[in-house]
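The chain below stands alone and is given as structure tokens, in the form predicted alone.
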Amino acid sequence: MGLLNEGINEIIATTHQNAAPMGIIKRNGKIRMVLYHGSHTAERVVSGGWVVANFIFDPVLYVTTAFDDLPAEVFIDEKAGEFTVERLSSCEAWAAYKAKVERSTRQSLLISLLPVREEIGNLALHPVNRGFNSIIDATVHGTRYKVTRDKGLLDLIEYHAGIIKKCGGPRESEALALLFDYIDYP
């Protein structure tokens, strides 16, 4: 199985009726993710024992899933080993993992992932787009800004907004406008 690269892979993770942007870490042959206590994703990964990495290149979907829930009809059931898992209908590829808590701290969980099944659907070429990459970064900062209202995070979001406006296309611009709405941008 080999959909992941070394380093942190940005995907949209699905659990039962839940989708959220996540980073899956692949280092030295180990696959892991860090989840924060209290999140829907953490609760469902721990209770269900599985997670699916959805490979998607839609900036609007990354922003939406960071702040909101998706309707039930976008999830598709798939069999993956001993589990019935849920993936997103719009993904280009997906990988299902058996998930186990490796370590728990007051704030977070380190989850070890064991690949169970991978499927490649309709892959498209995705040239490097700094606007898309900046949507990912701005969204990460936006989720933290929404909670803390830290001016430093707002500065980072504005920095990435400049890149999105310069390098992104219409879909990245739409994602940025949506992000601004979610964070109540001044």
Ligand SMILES: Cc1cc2nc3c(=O)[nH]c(=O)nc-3n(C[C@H](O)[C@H](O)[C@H](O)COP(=O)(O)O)c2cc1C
Contents of the next structure:
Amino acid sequence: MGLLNEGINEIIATTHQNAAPMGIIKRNGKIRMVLYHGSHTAERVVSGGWVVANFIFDPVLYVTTAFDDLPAEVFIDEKAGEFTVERLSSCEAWAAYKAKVERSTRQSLLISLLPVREEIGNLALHPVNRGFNSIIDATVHGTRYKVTRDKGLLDLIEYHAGIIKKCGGPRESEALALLFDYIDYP
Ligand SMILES: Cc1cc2nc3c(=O)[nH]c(=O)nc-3n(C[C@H](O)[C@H](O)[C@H](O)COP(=O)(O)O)c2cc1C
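Since we've got the form predicted alone here, give me the form predicted in complex with this ligand too.
Then the entire complex follows, led off by the chain already shown.
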């Protein structure tokens, strides 16, 4: 099983009836996540003991799942070892992991992941697009900006907005407009 690349994989993580963009870190044969306390994902990984990495390339879905909930019908049940897990209906591929808390600090949980099942569905080609990549970056900054209102983060979001406008397609433009809405862009 090996859908993940070495480094940090920015996937959309599903837990029970929840989806959010998260980084899965693969280094030196180990697979881990760092989950900040307070997210639904952190709470549900601990209570359910599993997480699914959804491989998806829709910029709108990254923004939506970072700030909002998805309707129940987009979650599809799958068997993965001892678990019934949930993946997103529109993913191109998915990987289910057994999840265990390795360490807990005041700020975050270090979660170790054990691959249980991987499936590849309808793969498409995704030519590298700086606009898409900048949606990912701007959304990371946006989730922090929404909490901190830090002007430095706003500058970074504006920098990425420039790249999205120059290099993105209509779906990236739609995602950027949505991001601006969610963060109440001044
Ligand atoms: C690309 C991307 C990667 C992210 N990676 C993480 C991560 O590794 N750990 C984390 O705690 N939050 C991460 N976040 C922030 C969460 O997605 C965000 O806090 C979200 O609101 C959590 O949603 P939830 O409450 O439904 O779990 C990331 C956000 C983005 C856009």
